[in-house]
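Just one chain follows, in the form predicted on its own, and it is written as structure tokens.
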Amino acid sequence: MGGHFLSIGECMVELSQAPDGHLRKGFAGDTFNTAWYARACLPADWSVDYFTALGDDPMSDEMLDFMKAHDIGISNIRRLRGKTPGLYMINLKDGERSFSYWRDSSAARQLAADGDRLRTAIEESNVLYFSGITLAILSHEDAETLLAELRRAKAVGKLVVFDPNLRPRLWSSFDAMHTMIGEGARASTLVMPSFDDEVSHFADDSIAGTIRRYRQHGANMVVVKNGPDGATVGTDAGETLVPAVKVAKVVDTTSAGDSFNGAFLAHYLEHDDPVAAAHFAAGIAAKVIQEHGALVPPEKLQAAG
């Protein structure tokens, strides 16, 4: 009963602060984090692959080795001569994070430049996952190529999942961001926004308004994440609030939303129950925010949910 999950986007070199104050290196990025948690929660009969572009440098080699070692497929990753991965650093204060980025020449900006390779990878997959960041880092032409392939996938019944993950500084203007986020939603079956982003950048005054807007774009389901206030699942049957799992101490919220997305999708793909999937995902996210860094080892998640 398994299938093929394909996550599309940018994986970066991550620098985060260890408890002793030293910087430690890892690999992360919104769509890769979601692939990581989907892999941790899906059974072995599901494959999880990553679609991106990397350079021909030693850091790209190391990143590929890391993915392969953790059972995330790399056969769809292009290698570009003279390019490198992007890099970011997490800055933490009281468990909340901010980021510094070095990604202008990242190879991932060309991930959709080979349209034939992209189409083949999508055709071989059952579930497609992408984000607003995926769209933002691409040229307009390449973003249109990606969206066209995702629309084709949706039309033939594949599950296409979109996290808007709104990052205005990656876009040329607010109008460009609003337009392309709308196009991303139209290409998708399921949209998984964060309410604080939607309030800040779309001026939504309620979760119901966020759900309504994305469903008007054509999404069959919308799952709105709202941090410690839980998540709301919106479908044809109505809206259901699923509470967050309370934790004694928040250590790092870097991958809270990404881990929720990956865990939600893993449970939903196995059980076809979005409310139960949101409860499961809340348990995983609660584990994740009590650890440092974006990627929590699977063995630390086993007691979650």
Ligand code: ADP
Given for the second form:
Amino acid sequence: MGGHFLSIGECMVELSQAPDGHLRKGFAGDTFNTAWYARACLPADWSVDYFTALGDDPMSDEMLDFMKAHDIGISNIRRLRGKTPGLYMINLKDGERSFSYWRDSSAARQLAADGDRLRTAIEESNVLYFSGITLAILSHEDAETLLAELRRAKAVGKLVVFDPNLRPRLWSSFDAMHTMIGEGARASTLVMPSFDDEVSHFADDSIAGTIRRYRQHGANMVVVKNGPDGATVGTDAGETLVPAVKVAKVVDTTSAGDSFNGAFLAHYLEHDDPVAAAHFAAGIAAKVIQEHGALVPPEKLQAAG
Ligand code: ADP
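What would you give as the form predicted in complex with the named molecule, now that the form predicted on its own is on the page?
Zooming out: every chain and molecule, the one shown earlier first.
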């Protein structure tokens, strides 16, 4: 049947250290990673587009070329004069990863500043995806613009999907995060939180509690990811725990949640069965965590069987 999937947020330049000490350059960011996995899992009659803002520098050009080369639509991406993309670096010390970010003045912070373009892009899409990080990097006014457009999309029956991706450091205060994450859920049909984040920041005492909270905000369906303990699908029909797929060796958990979301949505859009979609997504996420990096090539997702 096909359709148009639009993911909204920030893709950054990623620097990581190769074993010989050289820096490797890549591109990643939560909503972009999910678009990547949705693209990998959706049939060709679906388009997958990314909505963000970039600069007019060579790095922005390279990022756009990268997206285009991987069949992710870029026609909605604004170019801002004098701006650059955000950047982060993965630091590895004694096997532990930590991150340094340079994103405070990235072009993506202005992704919702052109309300007309945002509206048109959303109107042209059937499925909208965004995250708590998307909301956190915007000015309050721009976040309100984005939420208003998403509420309109939800009201006309489009699937609006939100991963709260709680990152307190990106918010001015806990209250701001709390309020805007609630607004994100209100604008959404489906919320896909990670249980450990929700426990850490909203003190949920059970998965059922997380599902209840997001459903009270107005989401119709909630899928709570819980690492090796699987994912719970909460709908009007009740709650179903879908176990994770056991893996012999976890190599890199980067993008576990993002790939789960992308794969879940791809399956759900084609088959309309959230429990089957969660089984499929657990299989894809299990492959992703057995490879290095945020963006595992589509052929590896299939090859690992
Ligand atoms: P996030 O990256 O958002 O914190 P999770 O850690 O909850 O997300 O992982 C998302 C999904 O990835 C899980 O629901 C599960 O299917 C899979 N997953 C994560 N960690 C493991 C693991 N150690 N073994 C098997 N599957 C895992």
